[in-house]
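The chain below stands alone, shown as structure tokens; this is the form predicted alone.
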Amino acid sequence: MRVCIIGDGISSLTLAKALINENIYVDIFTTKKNNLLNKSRTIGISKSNIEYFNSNILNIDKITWKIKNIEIFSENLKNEKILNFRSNDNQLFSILRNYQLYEMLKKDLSKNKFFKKKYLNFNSSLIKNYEIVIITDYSHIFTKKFFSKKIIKKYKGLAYTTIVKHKKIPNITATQIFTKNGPLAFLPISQNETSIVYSFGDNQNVQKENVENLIKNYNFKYKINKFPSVNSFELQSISLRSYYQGKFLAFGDLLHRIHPLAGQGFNMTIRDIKILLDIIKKKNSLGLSLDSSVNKEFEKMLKHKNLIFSNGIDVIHEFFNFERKTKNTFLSKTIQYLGKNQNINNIFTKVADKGITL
């Protein structure tokens, strides 16, 4: 069984490794020879992500800084804690950067019989090569010809990353300020080194010298030493309307991309391999081999569901948006009320770490 794969980036690789580990060719095709990756990005993995990475694609402990809590302010509220999330064992979330986790990947594939990577685009002479063609390029023909019709919300702002050194602390606590601006997120990536996201949305003008200010103006744990530049991304969330055409499937950021607010763009990815790979083993166990059916059943199992997640995370962003433009608490005493409750707050950390199960 052959299957092709179009893009280079984190989620094609992961999928590519994920595939062979199941003794499926697969060939990527990418015209870009350097794939250059944000070093100030980084990426954010629920623990039952983690492990399921860990144990069906690739170890990448190594490469990973376990968070064992999880705390959550509101400015609205004078930078009162709203929410507080604690592991009984030993880590909710794992964070990463980018480029590790992509080198690590390749590296690891470049060494597999089954892989092969074509630095040349892929056109309609070749599809009769390949059972399933999975897109994960934007800017591919193919992407334009079946994948135009799409649900997308512009945030009308940008999100800027960086990563700073400070003084060694433990640092095993995410923090999230919802401030007036809009959320800020630090990461931590290890004992002196933090990963921070700040999201600005309603076009408000930011320079980039300016945002390093306001990150100093809200950090109440670390002592920066060293503030590198400055990165930025537009915010927007998409939704195709359609996971696949014939043997064509949609797949990773093209196919659902959300708000950074609650980090969970790379688990929705995760989340979609294990039940593309669930279908590729039933049928093989049946004897049957890949075609387009398998894009069919995935669309069916997944679509409302991560439909459901997205709205999910919209409509956070949304509550406290209002909430910041109207100085209201309401929403903030609420949720800091509900998370009081044991019984809700596990449910909070569950959809979290697992997203939907219906």
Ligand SMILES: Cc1cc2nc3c(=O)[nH]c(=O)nc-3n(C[C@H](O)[C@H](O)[C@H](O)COP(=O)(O)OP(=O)(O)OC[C@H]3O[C@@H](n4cnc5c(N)ncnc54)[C@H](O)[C@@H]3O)c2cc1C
Second form
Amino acid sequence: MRVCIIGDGISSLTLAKALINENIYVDIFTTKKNNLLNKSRTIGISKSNIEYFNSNILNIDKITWKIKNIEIFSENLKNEKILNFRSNDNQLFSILRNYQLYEMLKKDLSKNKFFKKKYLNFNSSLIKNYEIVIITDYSHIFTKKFFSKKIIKKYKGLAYTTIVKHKKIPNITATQIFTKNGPLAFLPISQNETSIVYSFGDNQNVQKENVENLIKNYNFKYKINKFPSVNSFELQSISLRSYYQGKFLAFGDLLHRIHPLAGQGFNMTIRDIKILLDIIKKKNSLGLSLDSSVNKEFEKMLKHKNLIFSNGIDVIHEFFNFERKTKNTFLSKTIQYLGKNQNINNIFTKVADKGITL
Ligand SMILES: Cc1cc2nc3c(=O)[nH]c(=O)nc-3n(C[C@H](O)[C@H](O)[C@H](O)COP(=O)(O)OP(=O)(O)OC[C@H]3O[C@@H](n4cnc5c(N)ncnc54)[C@H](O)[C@@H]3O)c2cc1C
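Switching from the form predicted alone: structure of the form predicted together with this ligand?
Below, the chain from earlier opens the complete complex, with every other chain and molecule after it.
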């Protein structure tokens, strides 16, 4: 089988590596020679996804930092802790830097005989060479042709990211504070470095220079030595109405993009990869042909789950947004109360780890 992937981001390379592990030929098409990923971006990957990644895609343990606790606070409740997740064994989440993941995958793929990267614009004359054509690139002409129908929500704001250097501490606890401006996450990446994601919505007019001071106001844990400049990313959530069109399948953030407050965007893509591979392996074992029926089955198995999950993240966002605007504390107090119940706490942890498992 030969698969083509249009685009050269972390979703493309991760999927390419997962496919070649199944002895499937993969050609990546990109017109950009160098994908220089932003160095202030990090990703939190859930425990079950890291385990899947390490054993089925590539062992990335050496670029990950393990998180054993997650604490969630609300400014509305005078910075009281509303939820606390702990792991009795070794990790809840692992944090890594996007560009390191990209470089590691790129290096590994370059040595593989099943893989080729072509610096070409994919066009109609090439379609016949592939059983499936997977698109991750938002600006490709086929994206505009096949995947223009989508549900979009613009949060009218930006997520600011940076990685601060600070005094050494064990740094195994991630913290999220629902501040009056929006969610602020401190995500440890080593004993002396922590990645920060601060999301502002609702047209809040925040100057980049003020973000540093706002973060410092909420930082009660780190003795920061160096505060590099912050980068910003537009906040929006997108779900495509159709996952596929014949041979063409949309993938990665092109298929679904969500608010970063729960750190789940790439986690959804890892879950998608697992399902896609399961479909391919099942068809292979039954001697069935690998064609657009793979895409049809993929959409059937995932679209509803991904939509429920994306909407769930949006509900969390709206929920805290409402509280912020009304200065009501009832909702945070309810979560705080529910989170103290171990069974409910376990359900929250399971959904964050494995997504919707209906
Ligand atoms: C602030 C923030 C924090 C996040 N935190 C988490 C988290 O903790 N956990 C999690 O699971 N997810 C998180 N996400 C989501 C995660 O970052 C995305 O799901 C993931 O990066 C998407 O990768 P992608 O390859 O699908 O898309 P993209 O990286 O957007 O790339 C899509 C396509 O665009 C093209 N492209 C993009 N940039 C370039 C370039 N510079 N040069 C050439 N081509 C380019 C490529 O063709 C590529 O295939 C976060 C997102 C944001 C914005």
